[in-house]
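Just one chain is shown here, as structure tokens, and it is the form predicted on its own.
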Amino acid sequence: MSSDPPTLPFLMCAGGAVHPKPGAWAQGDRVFHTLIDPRTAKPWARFPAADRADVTAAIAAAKAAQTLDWTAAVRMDRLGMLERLIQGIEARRTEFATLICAEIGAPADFAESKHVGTAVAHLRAILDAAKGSSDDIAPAPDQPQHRIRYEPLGLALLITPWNWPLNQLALKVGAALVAGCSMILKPSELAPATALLLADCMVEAGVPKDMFAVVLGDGTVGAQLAAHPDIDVISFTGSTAVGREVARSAATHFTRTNLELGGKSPNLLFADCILPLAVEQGIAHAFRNGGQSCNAASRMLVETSIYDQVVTLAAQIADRFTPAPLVSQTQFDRVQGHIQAALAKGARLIAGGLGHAPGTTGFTPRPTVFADVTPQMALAQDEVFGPVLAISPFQDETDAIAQANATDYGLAAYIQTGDPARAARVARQLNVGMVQINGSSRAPGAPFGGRKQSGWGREAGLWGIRAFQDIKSVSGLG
């Protein structure tokens, strides 16, 4: 109908092999998904979901491609493709940012600098790690007859979320490309356009036909892909609940999995930290990207001697914070439910609250801060995935560590202190995969991932590449 939003130009991109014309999608019973701009709550595009035949065809093509000369290709050829991919994304930086704005409502400057910029940085770190390593090494300098070889696992299924549409693609696609795997990418149904633009860049970078495919659809399509016996490795980023189902499905065929799941990351403020910098940075980290980050510093644990001061500062800073939209009405309602539950349990509201941020349209909530959140409250345990910060007091270092570790998650943690010895001591005792101290960023290529219900495996840099490779020991070479 003329009132329908425009249809995205691809159903699936497999190295240029599958580019159906839009008119063909009107045939049969194909399901369409409509994309809603979170800033306005209005539709802006739609796309057809893959059906079971599309899933089967994509897997067959990618599996066949893996048996060609790809795995034996000169490693430098793949590094050249990655270099060209980086150049292609840089050349289309504004185009990527525009799509990310429409898909998840990110502000334009944040979309370009953080979403696109971080994705490019991840790809560069993967490239640097590959150039500084080898896939064929001797276990010891005096034993050249023995070799340890890292070989591609085969066909990689990459399932990515909507919250960082390009960033998550970069971590998986760049690593799998260097590792030598053929790839099927299933992006979130809320953010498919970024993936399709990346597919264009992959073609332009010279990735061979059928070595890379994008299959669009919702969780049903993802489940069909994950359950297929021809998938050799699955890299999934998303919720803990869905990750659990992916792991269960993959176990049927002993398919390797790398799971990057949810988080409820603590931010520990000791009395000797620098205030108000620590509070301002903490709130910014909790609220950035609309609070829609798995490693968001969503719990602020504060030493009692500075607790009242921190609460006052947090209320002031949160009230000045520019609100950002959430990805969908469903996500907005979910965050509102968390706020309502916290109020009902007696958490003290000091900023924000229920409803839309004043003067906004779409799915934009009020940046919200609660104080006096006890460890037993759901707000201290459950991932909200929105701009909602929980502040709780702790008595001493032992209490801080106990509260920090008292969740089912173990992705990231943050420490603010003027005592380097304490920072090192506390970092060792936190049951997480990543610790950042006094506002420090992670090093380029540092491993990203967590423990407990935050998943297993690591992404980024050399760790990301190895996640798509198997280890072979060869002995007795001449």
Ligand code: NAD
Given for the second form:
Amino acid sequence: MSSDPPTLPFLMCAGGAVHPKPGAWAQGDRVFHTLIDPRTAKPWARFPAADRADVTAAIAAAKAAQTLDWTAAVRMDRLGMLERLIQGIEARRTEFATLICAEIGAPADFAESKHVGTAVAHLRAILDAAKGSSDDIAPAPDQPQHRIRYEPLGLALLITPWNWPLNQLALKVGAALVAGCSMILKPSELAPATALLLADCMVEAGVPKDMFAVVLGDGTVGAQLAAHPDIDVISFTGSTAVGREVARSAATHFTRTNLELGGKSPNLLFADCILPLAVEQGIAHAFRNGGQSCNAASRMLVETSIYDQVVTLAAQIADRFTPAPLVSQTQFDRVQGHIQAALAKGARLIAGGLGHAPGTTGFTPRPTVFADVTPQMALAQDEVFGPVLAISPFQDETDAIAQANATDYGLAAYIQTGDPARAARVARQLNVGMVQINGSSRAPGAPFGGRKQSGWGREAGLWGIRAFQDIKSVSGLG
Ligand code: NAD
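Taking the form predicted on its own as the starting point, write out the structure of the form predicted in complex with ligand NAD.
Now the complete complex, all chains and molecules, led by this one.
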């Protein structure tokens, strides 16, 4: 009896829409990827990667599908498709959650409430933004002969990471659909199953054949797609290193790019913040999803007068935090390397440390906290993408802002203070794309994205839609 894991029952269609095509992959020399369940370290499925001919065929079909009928005449139809897509995802909430658990090891309740829930919330916000806006507006209300039109950029390439398998897809697919682009989605090779289930939902929502295709594979496939001259816009979410490659490749054809990259987000705790709540929330924001979130609050900067108290609290809270698996052995090893390096540089370990969390299987590290991390240490600068928090002291507001801004990243920042004037003042001076104060969440549809090496462009709400459109000025009456 073969011990091979099952091949995923749903497969990408090289020519456009997604169909189950069992057998189509039986021949040929395709590269197969094996999916490993991070909770058990055991294989659970495998899938065939697209080859160069598939990439060419998928691009040709999606390019040909871009017609004026689709892009201009049927905006209302596209909004209807998005409504049905949301309904379809909600109807399959548990199916999505089950796949997300197997792909990245997320706990079941978190997968359903947060992973699926956040994706649906983003799609609703995109739909609301579309309903509340127009793609054809008059810049001066008293001169109707001048119009500004938002038109689809064309064929959109959507490249996504594994860490929020449905959410990252939803942000791109919802916006590109409403904007009027045809789409090729290249999901992470670690999370292809969620993308294929989403493709089923797209078909059920009535998205026309060839307007949307999923192309499976790793970075080789991503690079082939990104370099293709027929791609009009690339929306990429992933690491800064790969984002740089994508931007370089896109520059050859002046392909538009939207880059959502890494982060090393600071959480500033001023002496007048509410303790222990601020530490409790700070740890949760650093460790949730296994610390595998681009906007994880991975640096805690603390005013000196409350520093010792915060360090003690952080150690206690981290010790009782429920550990979660990382996505892969590679990611586990990378995180261990960061912990090892921090120890070697003399950071003070106050919780967790090297090795697996006791009593766990799979790729589960120990939730780890270091204190006395200096700005020069790699732990203060590099994205770990795991449950490792760096705590550092600051002297005053000026020092806090300087330390917060002293990394290559500029994605998110968090401020904890009882002084609203200070919160507003500090928020203005942080060189990031998003600031959250005293534990508040971002508003639905609020723009998501960063500065510096965290990328450029914004996703979510109306900003996400506009990222897939270009502006045309039309003057004079026809
Ligand atoms: P990654 O950069 O390794 O891969 C991302 C995607 O790019 C995958 O689909 C991968 O197959 C593809 N890819 C790899 N090499 C490529 C190439 N040369 N050309 C084109 N595509 C290529 O990232 P990851 O490990 O999947 O995800 C983790 C990273 O994503 C972290 O750095 C995290 O901060 C970042 N991220 C950012 C945001 C954000 O909104 N800013 C959100 C989530 C994750």
